[in-house]
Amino acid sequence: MNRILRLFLPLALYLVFTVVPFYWMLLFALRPAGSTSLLPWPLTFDHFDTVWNGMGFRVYFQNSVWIALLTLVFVTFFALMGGYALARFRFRGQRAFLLALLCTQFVPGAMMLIPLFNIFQTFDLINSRWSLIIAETTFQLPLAMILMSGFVKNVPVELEESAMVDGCGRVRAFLAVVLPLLRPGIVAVGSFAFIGSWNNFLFALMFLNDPELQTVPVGLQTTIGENTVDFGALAAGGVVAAVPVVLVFAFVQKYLVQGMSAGAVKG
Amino acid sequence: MSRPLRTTAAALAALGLLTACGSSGSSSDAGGKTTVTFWDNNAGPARTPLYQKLIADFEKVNPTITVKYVGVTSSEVAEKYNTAIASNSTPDVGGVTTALLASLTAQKALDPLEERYAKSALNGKVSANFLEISKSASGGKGLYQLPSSGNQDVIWYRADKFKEAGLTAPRTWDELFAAAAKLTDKGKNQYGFTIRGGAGSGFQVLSEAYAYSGLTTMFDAGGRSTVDDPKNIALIEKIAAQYKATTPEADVSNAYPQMLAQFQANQVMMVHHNLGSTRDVKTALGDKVAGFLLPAGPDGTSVLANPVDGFGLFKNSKHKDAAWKFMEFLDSHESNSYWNQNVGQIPANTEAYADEWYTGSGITKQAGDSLNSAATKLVQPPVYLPQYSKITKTDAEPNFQKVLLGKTSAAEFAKSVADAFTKAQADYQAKNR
């Protein structure tokens, strides 16, 4: 009794404290609007339709998919690049270039905007995705890197060094031996630059004017008027966002975790 | 195949996806097509799909122009106008409110249309005085937008409550203050009006102000703003203390939305807002909601000039003639009328004002006429200055709150505003000299 005292309510408060904003989220998009029922009875898809058909989700679900998916891979790619030369060499400026990394983080993407509007205009990459593909990867790649060498540290060198006495080349033993055992960082990495892509908004509302190339997180903007709110369409638009970034967390949750712990520690 | 080379070659495989990632050209000309680029400055809902069927009919009828909608909300477009002329990629056409105006035209980012204007259709067509207040917006540099639609502060009100309580539309603000005491019944969570203590509350409050002072201008003839004036502060002290009396306690911190949200529940019985909630009242009240102009003080009522929404024609276009073209058509008759009826404001094209909608519309028709009206005491805010959103917003609304809550007088509140209007003016007329 105690122990459901101390330990299972405030559980449980915790629980409905996280929930309920998700049930209020499902609510509205499920239920009629101008319904003040509190389940979604009689339950509609009419929002989702709207949403998806009429506001344009279903284009704008499918440019956050490829920017998102993209960025994961780009940021991946790099980052095991970089996180490996950082577990593995030491080279002259390594704590700069350590503190650099870090210090960009420190930077808010809204003071980067002109400089990269800028390098992007000169590039004729303003309403291209791959603008933000580019400035996705790049603001996420200093953390990831740290993040990869963290993992890459936990794998012992030996390893490294025994498939080299058998015949390997760095790349090869790298591919081999150390990539598989790094399986854990990359979904953490990968997981991390997946969501930052898919929530991020000022980037897409900025370097991205055509609508059929908008994202998720901009289209829901639209759902919000000077004096009006679609509730239902925000909610449903909600509910499309939402989706993805909670299959990534239920998935590779584990990694998640790891991911956050092995910056931490070892970074 | 062995496992890491099967992990390098889906590696591959995603890179190669990135051909699904084309760069999507930015507006051009092809097949003999002008494509017109077009921001919305307040996509949302309720906006978008009006303009959305006013291009298919522009580009029916104008089938060698193709226009490209963006949609950008309220809330975003003044960073998203700002980045776009830091960078050379402002659109052809943008809707611009009179308070956006004057950082638009400070940057030149717009063209002037008085040539345009001169020799088009419209030319006589546009309210005189929406024209005034776009060119006073401007800073009196010339005309720089296009209005499309007026705006005008308003009280709605439940005119069934009113009427179960014996009560009409009150004339002067005395009247309000005791219509709202009336109406109170802290028993039933009910309050006869609601104050705009949050988002907004600066703008709402001055206006209210100056409805009661009667004050024609912001400044005085030596420069120094007239906000602080004893009939402004006289109103401002009397708003204040209604807050808990005649209003619910949570004001202090209410935007629209939640003063909105108040008057649907029953809660309030008056909301002062503008035209711009006529489709969000209507909706929600039907006939049990009425509207009134903001009351007369005891010398009479002036207008604070609220925000003209329309349209400007950006410089860096390639296809300007087309993009005039647009804006004519946004602004001809069936186009502003039908634009208008559905937001509820009060359309710039005079020849709509003859239109059913129109004259059967109740308050929308009051406001347009006092708007329109050669009597009405117009007071132009001086949105030209750059200073202008810091001062009513960053400054004046947590000022404002704690004149609710007491801790400051509205004295002292008032004369903050004056103050920082007054060194702002002077800062400009120095710099425009």
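Basically, rigid core = biggest C-alpha set you can superpose within 1.5 Å across the two forms. Positions refer to the first chain, counted from 1. This structure is a prediction, so every number in the text was calculated from the model and none was measured. Compared with the form predicted on its own:
If you fit the rigid core between the two forms, you'll see the Cα of T36 move by less than 2 angstroms.
The Cα shift for L247 between the two forms, taken after rigid core superposition, is smaller than 2 angstroms.
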The other form holds:
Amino acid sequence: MNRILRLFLPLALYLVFTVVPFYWMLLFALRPAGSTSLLPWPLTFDHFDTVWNGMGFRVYFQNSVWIALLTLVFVTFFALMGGYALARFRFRGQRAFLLALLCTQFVPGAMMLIPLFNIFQTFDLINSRWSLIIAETTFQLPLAMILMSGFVKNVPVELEESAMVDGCGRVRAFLAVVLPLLRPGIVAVGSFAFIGSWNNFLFALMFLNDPELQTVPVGLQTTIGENTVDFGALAAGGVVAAVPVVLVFAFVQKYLVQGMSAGAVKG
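The form predicted on its own is what I want next, because the block you gave corresponds to the form predicted in complex with its partner chain; please supply it.
We keep it simple here and write out only the one chain, dropping partners and molecules.
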């Protein structure tokens, strides 16, 4: 009995701590304004209609999707090239380079704001979606390269050498032999890039001023007034922001676990 309590009581408490905020958000999003019911009944979707059509979340959602997808493509592409080079080639200063990549993860995004803002202002990229895509790609690429190098190391180099003996060049051997075996790594790195870009608030707030270019995290703050808060709209906006992330985790969670452990095992 004591063993069961020690095992299941912490799990039950953790489950409550995790699930209750989601239930509370759904409750406020689905019940009518002013209701104090602990159940979402009578069911209403008025809050979703308000945020989607009245507060511009339809535009915010489209912007977030495009920015997150393009960030995913760029991060995955450059991580494939960088990760392959780190895993297959030896060069002077490689350990120092890997250490530098790792150290970039300790740099908070706020410290990059001023240099990035100056660079984007020079190239007239402020108030452009490309500023956010470039900033997100730059911020996420070091970790993506480290993770991808771990996946490449898991592919036996003998397979690649056999293809090269049969007449393939290095590029063709990579495309025909290595790339298909890197699907778990591509999915993991792409998922991390998509989720990181989707959730980023700071860069979107600083680099995008036009409401027509804003993303979902920045749009959520429009539901909070100076003296009042529309809790129903805020909760509905939170559900809209959470749905893509939950779907990504649901479909690729096993690859995400591999991605988190690959660098630790082979790095």
